[in-house]
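Next up: a single chain in structure tokens, the form predicted alone.
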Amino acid sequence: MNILILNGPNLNLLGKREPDIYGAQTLQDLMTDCSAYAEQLNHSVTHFQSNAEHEIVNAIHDAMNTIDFIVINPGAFTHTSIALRDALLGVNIPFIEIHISNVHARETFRQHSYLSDIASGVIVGCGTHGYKLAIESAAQQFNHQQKNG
């Protein structure tokens, strides 16, 4: 299974920006960290993290026809995005949410997402652990729909 996992903007700032919160792993750590747990599972990553929407959405119609499942840390655009979800819905690709954070105990601007009902899953407050998580999710739900057609 080919996994895509993309971050939105200010991820790029892991281990800098608010570490109380956010850790203090850099992004190219974690995804060098997720890179391995998929091998470890006979499944590989693709990662790819911008501060534009437009990056994020092109990316997006990209996995089509590549990519089996797509783990996505939307940042911001979470709260803001109707682009991403149409670009999600679009290419029919099941995708996890996942935010390091739990956003449900965070401003009240930061608990609604455009994403999570149409999400296969989500995954927050596990801090970066939560891609571990989400990885090993969408392994399961893939084999799962591989079993049933």
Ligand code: DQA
The other form holds:
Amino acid sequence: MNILILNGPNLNLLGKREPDIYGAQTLQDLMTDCSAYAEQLNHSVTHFQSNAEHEIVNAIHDAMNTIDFIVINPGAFTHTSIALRDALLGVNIPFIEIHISNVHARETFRQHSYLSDIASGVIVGCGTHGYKLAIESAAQQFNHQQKNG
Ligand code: DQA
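Since we've got the form predicted alone here, give me the form predicted together with the ligand too.
Now the full complex is given, and it begins with the chain already shown.
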């Protein structure tokens, strides 16, 4: 299976940005770990990060026909973007929403997501380890789908 990991705004600053909330690992190191983990499960990972909403929308469109599963940390676009919601609905690719921090224990404006109700899973507050949990869950859901149609 081909997994696309999408990271939204400011996630390029991982490792430097509020490390008490987001951890010390850089995005590059995290994505290297994710690729290795997916390979262990016989899946492959492509990664894209952007600070621009339209670039993430375009990456979702480009995923049509080649990507089986999306893992997305939309960053602050989680709480604002109907465009990301519409793009994910438009391509009809199953996706898991992930947040490094526990958004429910933070400011109230982080407690609403435009994506959670249409996601096939949501992983919140497990730190950067959440990306591996998302890959594992994507693999499990994909295998189940292949078996049961
Ligand atoms: C985040 C949570 C969002 O509220 C925030 O805007 C981010 C990161 C997380 O991974 O915890 O940029 O998605």
